[in-house]
Every structure is written in structure tokens, then in C-alpha cells.
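To begin, one chain is listed below as C-alpha cells, in the form predicted on its own.
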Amino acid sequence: MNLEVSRSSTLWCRVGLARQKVFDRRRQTLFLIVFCVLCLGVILAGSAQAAVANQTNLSQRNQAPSWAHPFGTDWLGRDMLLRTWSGLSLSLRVGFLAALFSSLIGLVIGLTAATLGGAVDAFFSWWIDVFLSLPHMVVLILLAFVSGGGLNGVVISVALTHWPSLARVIRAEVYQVRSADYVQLSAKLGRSPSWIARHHILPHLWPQFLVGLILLFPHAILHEAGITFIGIGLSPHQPAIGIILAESMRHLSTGYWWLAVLPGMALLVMVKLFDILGENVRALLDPRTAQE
């Protein structure tokens, strides 16, 4: 009797765990869809409101947050909600370009190093260690300055400084895949390293690449805002978050706290959402996580 009760309780526990896994995956998928729609809405609406965000109205300047202006207005009467919205749209576009190029660099270097091995692997591993050991923000500022600043300078500097961590992860994954039986069999059958990389290794790396791309997104957005804040990044005529924060520093001492606090909080919320998105995508794509 006790054995039957124990088996029944074990069965119900397994059913409960299975239902919880299905619920978690549905929740993660729903969050992914909602977040993608939210980002698309921010980008499209922010781009459409770029001209309106720069319109001045001196009769409504320096107004505190209210129902008419939830983020208040600045010293020129510009609506800070529209400026923040437009700035987030610009940051998302710049961050996507920078994160995409950086992820592609990491994918190519990690795949090449682990596939060819030997001196090639040692060379790229040395470069990865060099980039990881250098002060990150200093290299970012120097590359942005050498690239001439502006949109191109921001994208180039962020892309050239964020690839080492992803390259190291991909390199480790490639070494793990290379030890699989079917890869060893392909090598014994005379397949070239490039053929094995295209047909066996590269398809296995897409989940890591996608998760790495998403997790690079918040770093790219924050560093874009950082170098724009110090005057090397985007043009002052563009309503970027870094420019909004830099301009608001001169007015914080006069009590206009909303000029920096609310746009900064919007930026932090967007970055945190990207971190959550990366964890959900990794849980959906990683078979080891999915089975836990």
C-alpha cells in the first residue's frame, strides 16, 4: 500500500514538473514576442518623433513632470518624454549595429582559431587576452576618437572592443564539438576543416551567437551613451540618451532633477530588459537548460 502511494506521488510530481516546464517555456516565448514588439515600437515611433522632439516652446520651459509632460520639459521647452523616446530609438539602432558587427567578429575569430588550431589558435588567443587585459573604456574612447566620432565612430569603436568574450565562448564550444564522434568520423573520411566548420560546427554555434548578440546589446547601448556623454560620440543635434544626460548636468544644481533622472532610468530599464531577454533566449535555445 505504501509502495503504491509512493509511486502515485512520484508520478504526480513528474507531471507537475512537466507542466511547470511547459509553462516556463510559454512564458519565455511570450516575453520574447512582447519584447520584440516593444523594441520595434520604440524604434519606429522614436524615429517618427525625432523632429518633434527637437521642437522648442519657451513658454513651457523647465516644467516639472505632469500629466501633460510626464517627463517634464527642459530649458528650451522641449518635451523630455519625446526626447527620451527618440533617444532610446537611436540607441537601439546604434546598439544593434555595433552588437551585430562585434558578434560577427567574435564568431569568425572563435571559429577560425578553434578549427585551424596550432599557431592560428595561439595567435588569436593572444589577441583575445590582449583585448581583455586592456582598460575597456580607454580603448573605446581612443577608437572612437581615431574613427572620427559620430555614428560611424561609435559603431566601429563598440564593435572592435566587445568581441573577445564571445570569441572565447565560441572557441570553447568549437573545441567541444570537434571532439564529437560524427565530427571525428568526417575528418577520417577526408573532409576538410572548412567543410567540417560549415556543415557540422557552424550550425551548432547559432544559439551561442544569438544569445551573445543579445547580451552584447546592453553593453553597446551603455557604452554608446557613455562616449556620447563625454562628447566623442553622436552629434549634439541628435536626441541621443548620452547627449540628453550630458546637457542635463548643467541644470541639476538648479533643481531640475527630471532632466537626468527620468531619461537615465529609462535607459537602465531598457538595458535590464535586454539582460532578461538574453537569459530567456538562452533557456529556450540551450537543450541542457531546457531539460533542467
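Residue numbers count along the first chain shown, from 1. Being a predicted model, the structure only gives us computed values, none of them experimental. Superpose the two forms; the largest set of C-alphas matching within 1.5 Å is the rigid core. What changes on going to the form predicted in complex with the partner chain:
With the core superposed, residue 197 shows a C-alpha displacement of at least 2 Å between the two forms.
Shown in the overlay between the two forms, fitted on the rigid core, is a CA shift at residue 264 smaller than 2 Å. Residue 70: CA moves less than 2 Å between the two forms after rigid-core fitting.
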Given for the second form:
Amino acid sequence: MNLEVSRSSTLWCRVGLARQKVFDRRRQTLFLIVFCVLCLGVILAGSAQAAVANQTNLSQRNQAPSWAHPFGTDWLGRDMLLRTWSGLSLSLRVGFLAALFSSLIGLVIGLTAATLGGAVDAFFSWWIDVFLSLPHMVVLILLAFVSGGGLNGVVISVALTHWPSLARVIRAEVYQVRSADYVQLSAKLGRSPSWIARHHILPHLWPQFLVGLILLFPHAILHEAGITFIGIGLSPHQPAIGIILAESMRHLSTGYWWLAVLPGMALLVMVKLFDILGENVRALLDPRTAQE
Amino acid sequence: MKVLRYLIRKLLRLVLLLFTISVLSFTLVSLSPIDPVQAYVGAEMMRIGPEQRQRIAERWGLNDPPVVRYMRWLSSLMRGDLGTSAIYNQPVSQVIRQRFLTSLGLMGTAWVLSGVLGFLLGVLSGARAGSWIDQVIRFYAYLLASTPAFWLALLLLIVFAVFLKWAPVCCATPPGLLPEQVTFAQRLHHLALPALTLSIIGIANITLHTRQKLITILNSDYILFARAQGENLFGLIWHHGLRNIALPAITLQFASISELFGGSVLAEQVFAYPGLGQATVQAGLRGDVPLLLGIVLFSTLFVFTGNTIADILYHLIDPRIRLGVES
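For comparison with the form predicted on its own, please write out the form predicted in complex with the partner chain.
Let's see the whole complex now, leading with the same chain.
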């Protein structure tokens, strides 16, 4: 009897612990999501600094990082922290536009291919294959060249190169949901295709799409920074992070390491924030991991 | 016989792919608002009259409709003539061959290094999952997965070339030397930093995949059985693990050729390494259309070859997978 009580109490204890853990995991995920969104919001606010960031101060040129200038100053005495901040916010906005367009293309093509099937599916699948068999960087350069460079060129080229993987995911997802028993049953019960699309397929796609969109950001931003860095993207009058790093390259041999190291690190942090955000949103939305 | 049929089908696919890409890229290029004559002449535009521009355009056949130009380009392409590069003033095929050979050393070194190192790190981290060494490797791999390649190149340049002065700041050979005078050691010396950059970037993906795969396998029933028979961890990995994880790792490494190519574009830009990546950038920046089109086709061929080799290796290593059976 006594033994019985103690065993049941340990059992309860265990359940309690487990529940505690569930709550912690969930809270941790939510906390990380909020934290990432806040940080990205702060980065976005950097666009307000653009005017200040371009102010030159020739009496304070090439200063190493200090309390007054945490990221140092460049060869024109501009504060690198402010430049990095406004550059990151520009990159963030460009990346957002590109990732949004790209994911919309992916969504439309994935949906069309999977719902129409047959020849249409084969056609779009072929295009997905074509795009996946080209090196990203080469297509980016070709597209940026074709669209004449500049802000539009960057957005167009990044948007047109990042959709295939998401289109593939969406297509597979739609096929999977459509062949599921409950959808088959729903069709047999006389629901129209559009009703099924709205009530069964879209709710399934929406989380996939959201996660896909967020996880497109890091790629979009890195590729945007990449083509801006090699000089095909934005002009020096739009100091995105790629431009800042490309300009710093010319001053490397003089030993002004902070011009390249710190802005690059800030870019890495921003990309990582999106990564963490995407993974946590996925963990929260995916029914397999949401309760862990 | 089956292999032959498989190869023929792959070849047909490649021809169709190259044709699609040639049409697509040619269409895109002819839609471009950039005037090729202006891009070619550049800053000297002021010194050139309209008649001269007209003559250049005529010589390049720019006044014909796009379809005619495409057919002309395609028919000379069939004869192996990719046109003449405006910025290097050489046949495009020759530019690509020279540049590719320079890049090949760089990409090959990085490819092998990142494959071997990534695989070893993945095995180490998977075998000791949860330990501090696993934590360190995973942290490192996750961090590298989102590191911009050109920034890493800049970092290495600052540390090893500017501060430590161990490596040269630029180029593939010491300046002022004829190609015949350059020794192998000097080439290697110049290759080190760009290859290191590409290797470090390439490691992340393969490490994480190998780790995941090894953990799955170590949790399987046949491993439990082997363990019950008294096999130690090394024996488990050596006899049962490697064969199973080598396959996805090799496929992944061949599939990463596209990324490697992209990385080499950026790394070559930072180190002023005169390879194909730098030629791509120059072609894009200065509007060298024949060279750009040539590189697009060539890089497609390159990536396609990589993927096909992966398919064939798959077959050689894993007898369960038969060639020609599309999944």
C-alpha cells in the first residue's frame, strides 16, 4: 500500500516535470521568435540613419574602434556603426522584397503544377530542374546584367533565382494532401475542388509557405550582398552592406581591419537571426514538434 | 546495355537542357536595356562618332532581328565557335578553357578538402553525439552555413596576408613573372587562401548531413545487434556505418558543385584570382555578351556533369539502386 502511494506520487512528479518542460520549450521558442523579430525591427530602423551615416568628418579619419565609434571610422571619417546599421536595413528591405516575390512565384508555380497535373506539371517541373541545374551566382550575374543593375536588378535577379526549391516543396505538399484519405472522402461527399482547396489544402500550405518565406531571407540577403559586393548590384550611392564591404576591400592592405570585419559580422548576425526565427516558427507550426 | 540506355537518355536530357538554357539566356540578353556597343566602348564613348558605332553594330550583326541573331549564334555554336570575347579579345572558348583550368585547381582542392574534412567532422560529431566535441562542431557548422563567402575571404586575407604576411595578397602567380617561370610551390602558395576559403564554406553542409545520417544508423537494430556481439564504436562505424553514410555524403558533395562555383566567383573576386569566376564578373560588369552566354552554357555543363557522376557513383556503391530507374 505504502509502496503503491510512493510509486504513484513519483509518477505524478514525472508528469509534472514533463509538463514543466513542455511549457519551457514552448516559451523558449516564443521568446526566441519575439527576440528575433525585435532585433530585426531595430535593424530595419537603421534606414532613418542613412543621412547621418553619410556625414563625413575629415578630422576623424581611419580611427580604430573606440567608445565614441564602436565600429571605427572610415577614410572619410564616417562612423562605421551608423553606416553598417543603415546598410543592413537597406539589405534587409531589398532581401524582403526579393524573398517575398520569390516565394510568391514559388507558391503560384507549385500550386499550378500540382493542381493541374499532367502536361502542365511536367512543364513546370522541367523549369524547376532547369533553374536548379544552373549555378545561382551565374544566373544572378546574368539577370542583374540583363535588368540593367541597380535596385530593381538586384530584386528581380534574386527573386527569379530562389523560387525553385520552395515551388518543389509546395508541389509535393499539395500532392500529398490531395491523396490523403480525408481529402478523397471530402471529394466523394461532393465538395467542390475550390472548397477543398480553401478548407483542406490552403491551411496545410500556409505554414509551409510562411516558413519557406522566412528561410528564403538568409539566402536572399546573402546573395544580394554577394552580387552587390562584386559590383553588379546597387550603386555606391546606395550603401548596402555589400557595397560597404567592397569599399573596405580597397583599404585592407593598410591594416584597417575594422572596415571589413565588423560590418561583415553584423551581416552574419542578421542572417543568423532569420535562421533562428525560421527554425523556431517551423518548430511552433509543425504539429510534430509543436508540443515538444 | 542498360547502362548504355541510361547514358543515352542522360545525353538527350543534357542536349534539351542546354538548348532551353541557350534560348532562355539569349532571349534575356537581347531584352537587356544595356547597349552592347556602349558597354564595350565604355568611357571612350565621347571620342566615337555615330558612324563608327553604326559600323561596330553592323560588324557584330546587332541590327538583325533577335531570331536571326539567335540562329546565327546557334549554328556557330554547333561548330564549336562561341564567338569572340570583347574584353579579352580572344575566342570565348579559349578564354573559358584558360580560365577554367586556373579555377579547376582552386575548386578541385577546395572540393576534396571540404569533402574529406566535412565527412570526418560529421563522423566524429555523430559518433559522439551530445558530447562537447559534437556541440563545438555543430556550432561551427551552423555558423558557417550562414557566413557570407566573400566576408570569410576578407577575414582570411586580413589575418594571413595583411597581418601575418604568410600568404600573398592577390593573384594566382607572383607579379611580373612569365607563366613558364612560375614554380609549382609558388602556385600552391597563391592557391592556399582562396582554396581554404572555399573549403571552410563547403564543410558545413556535409558535416551536418553526415552527422544526422550516422546518428540514425547508430540507433538502428542491426547496430544494436552488432553492439550486443561486442563490437566497439570504431568497429561499428568502420564495418556498418561508413558504407551507409558515404553514399549520401558523396551525392551531396557532387550536388554542391553549383554552390562551389558560386563561392569561387566571390573568392576569386576578393583574391583577384584570374579564374572563370572573375571572368564571369567581368563579363557581367562590362557587358561582354558572348562570354557571358558561353559561361552560362559551360557552367550548366559543369554542374550537370557533377550530378551525373553522382548518379553513376550511387549505382556503383549501392547495388540496390539501379541506373535508369527514376525515382
